[in-house]
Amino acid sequence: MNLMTSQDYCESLREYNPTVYVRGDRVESVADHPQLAPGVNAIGMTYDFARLTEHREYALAEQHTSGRTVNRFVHINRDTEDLLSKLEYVRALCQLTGCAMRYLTMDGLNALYQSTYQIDSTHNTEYSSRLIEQMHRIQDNDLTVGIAMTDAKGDRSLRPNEQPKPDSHVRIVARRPDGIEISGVKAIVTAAPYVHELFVLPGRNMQREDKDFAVACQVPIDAQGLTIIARPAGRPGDAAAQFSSRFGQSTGVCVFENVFVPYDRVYMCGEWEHSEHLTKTYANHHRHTCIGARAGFGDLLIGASAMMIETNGLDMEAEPHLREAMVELIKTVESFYACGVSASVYGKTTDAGNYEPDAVYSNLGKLLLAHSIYDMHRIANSVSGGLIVALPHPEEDHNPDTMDKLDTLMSASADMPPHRRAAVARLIEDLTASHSGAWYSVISVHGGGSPEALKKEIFRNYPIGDKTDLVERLIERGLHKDSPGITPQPGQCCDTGCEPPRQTTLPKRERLH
């Protein structure tokens, strides 16, 4: 078992020399750049957390292909217990970091595990054995692998092969005896500057004409020809950022320019008919994970809101409107988390042998949190009062001309020191009313797929046909005749009266357990 510490992780990043730009400047060392520090800190927590004895039950897992104990974030899920442990692990880490990011590695591995098995079964390829070999290397070295999936897309009314700028989607530009070369742009790549490697995945379903865009592979972060243009992680250096100055997330645009990938790291190479399976499989695994992540963030809002009420000198039990607001916040968080639990319980073993969350519950949970994130912020803001955005900057706390004068502003509950009230207020501002707070909202809505994509998957997987069959069976048994006030007549229920019901045209779906 090789488990790195957060310090080991930083040292490992220094062994790479990626081409990264942040705010117009070339980054010499991603492990040491202050604009990326909150993101490096957040992923570092995933290493230290797994080494603590009290967390090992759900932070570690036994990899069935090797028998080794590994960090759950580089593990192939095998059953319901794995999915439930994943949810708990992600939730606990995001209570500390807001977004742990490294879980993307796990989601990518599980999706590729299923996809490579399917392609091999159809085309007699060797993608699955390649993936397992690389997965063992990732596990043995305790690496973090990011996901480069969302393409720049260009004109969204056109398919990839129709784009006036072909680089709007990553594609194969050359096939060599020893590997392939890829070019194109991937956008919104989470944690791009400070991962070790990237899984490059197709961002949509492809058609035959798009076969060069049907590519999945693994690329080291410092591969020649790869440029990463990134945002700062969180709010580094901002004294008012109680949370996001320490923990945050960078996203990057990844530009591939004739990047060479050896065949032992290629997992799809033109098999266009399997691209949809890979994208939907990854989306399902990741949406399930997002539920745990946003539940951890919700826990922060619940705790901070309760503390703000207390620091304001109020008692939730004595104030019905505050109690009602807190119950609403709790209901919201635990409702979408319950969907994640259901997706774990009603998951299924795939043909590849890993375990996939139930698609309906995964997408429902993600849709609920996407719709609820702004309500969560609204409730936290409502119970906290306007102080969270009116409090002067922390520099005034140490200004001899103003610090004493602010004590009157910050004094409320006799049991709560003024500086503690200020700290809670700034935390809620950071989580809900800063640009980091807005980022959490947008990523909750669009991370893992837009609400429209979620609705499409819910409709596609939900057994509506079974429900219409249920009603048809009731009608066929004549139950409507026993209902008072219902008298079938010619010309009313049908032309001739009481004809057998027509067959539904809705497709039957596999019943939920």
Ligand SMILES: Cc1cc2nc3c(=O)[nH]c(=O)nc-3n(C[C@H](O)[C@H](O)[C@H](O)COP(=O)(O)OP(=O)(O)OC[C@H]3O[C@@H](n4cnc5c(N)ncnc54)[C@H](O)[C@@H]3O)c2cc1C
The other form holds:
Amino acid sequence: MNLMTSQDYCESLREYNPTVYVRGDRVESVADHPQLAPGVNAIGMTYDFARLTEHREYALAEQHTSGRTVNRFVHINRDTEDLLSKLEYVRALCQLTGCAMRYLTMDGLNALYQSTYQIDSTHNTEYSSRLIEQMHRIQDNDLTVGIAMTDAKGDRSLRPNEQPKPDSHVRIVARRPDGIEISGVKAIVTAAPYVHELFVLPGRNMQREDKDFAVACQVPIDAQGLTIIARPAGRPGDAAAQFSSRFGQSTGVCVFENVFVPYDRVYMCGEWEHSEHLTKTYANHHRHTCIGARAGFGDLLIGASAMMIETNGLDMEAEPHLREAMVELIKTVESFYACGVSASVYGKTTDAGNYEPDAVYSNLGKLLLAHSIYDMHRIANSVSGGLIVALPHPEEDHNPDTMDKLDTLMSASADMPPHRRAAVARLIEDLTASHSGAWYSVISVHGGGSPEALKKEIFRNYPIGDKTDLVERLIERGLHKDSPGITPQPGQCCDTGCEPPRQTTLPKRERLH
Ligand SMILES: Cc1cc2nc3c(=O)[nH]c(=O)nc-3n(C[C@H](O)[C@H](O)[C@H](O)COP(=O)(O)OP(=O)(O)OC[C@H]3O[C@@H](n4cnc5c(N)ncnc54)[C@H](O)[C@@H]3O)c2cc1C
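Rather than the form predicted on its own that you just supplied, could I have the structure of the form predicted together with the named molecule?
Entire complex below, previous chain first.
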């Protein structure tokens, strides 16, 4: 078991020399650049968290292909318990960091595990064994791998091969005896500057004419020909940003120019008919993960809103409209989280042997959070009052000319000292009304796929036919007569009929959050 600390992780980043630009400057060392520090801190947390004895039950897992204990974020899921532990682990980390990103590595590995198995089964290829070898290397070195899936896309009404600029989608530009060369632009890659490697995955279904765009592979972050043009992570250096000056994520545009990838890191090379399966499988795993992530963010909003009510001198138990607002917030967060739990319980073992969340529930949970993120912000804002965006900057906290004059503004509840009132107000601003707050809104809407993509998957996977059969049976035979006794639930549809939900024998578990 090799579990790095956050310091080891930083040190490991210094061994790479990626081409990264932030705000127009070439970054010398991503581990030491202040504009990227909140992102490095957030991923660093995934390393330190897993080493704490109290978190090991959730944060570590046994990799079945090697028998070795690994960080869950580089693990292949095998059962319901794995998915529930993942949800808890992601939620707990996002309470601390907002977004810790590293779970994307796990989603990518699980999707590739299924996809390589499927391609090998039809094409007699050896992608699966390549992936397992690389996965063991990732696990043994405790690496973080980013996901480069979303292409620049160009004109959305055109297919990849029809684009006036072929680089709008990453594609194979040369096939060599020892590997391939890829070129093109991936538009949005979370944490790109400070991961060790990237999984480059196709972002959509492909047709025969798009064959060269059907490519999945793995590249080190400092591969020759790869340029990353990134935004700062969070709000570095902003004293008012109590949370996102310490934790936040950068996103990077990844430009590939004739990047060479040896065949032992290539997992799809023109098998265009499997592109859709890989994209959808990744999306399903990742949407399930997004649910845990945004629940952790929701926990922060619930706690901060309750404290803000208290600092205003109000008792939410005694004020029906405030109590109602808090219940609304709780209902929202726990409803989409419950979909994540259902997706775990109704998940299924795939042909490849790993375990996939139920697609209806994972897409529903992600859709619910995409729609309700603005309501979550609205409720936190409405119970807090305007102070959250009106409070002067922290420089005034210690300015002898102004600090006393602000004392009246900051004095509300006798039980809450002014500095705590300021801290909570600034936290709510940071999470909901700053550009980092907006980042959490947009990632909730688009991260893991836009709402339309989620709706398509819900419609595609939901057993509507079973429901019409049910009604037909009722109409033909009268109420309940000769009924098989089971009303199929989402995710329980199968070729031979429908099965009741599997009995889980989950050990009694404590909630981590
Ligand atoms: C903060 C953040 C982090 C992210 N991190 C990652 C990451 O780490 N890795 C990664 O690969 N991706 C990442 N993404 C990308 C994310 O998956 C995409 O944003 C999402 O899939 C939507 O794609 P898009 O942004 O290109 O929007 P578009 O696809 O352009 O969608 C915009 C709108 O147009 C509609 N639309 C698009 N195409 C069509 C069409 N052909 N016909 C009709 N309507 C259409 C959509 O439904 C949507 O309403 C991240 C996104 C965000 C915001």
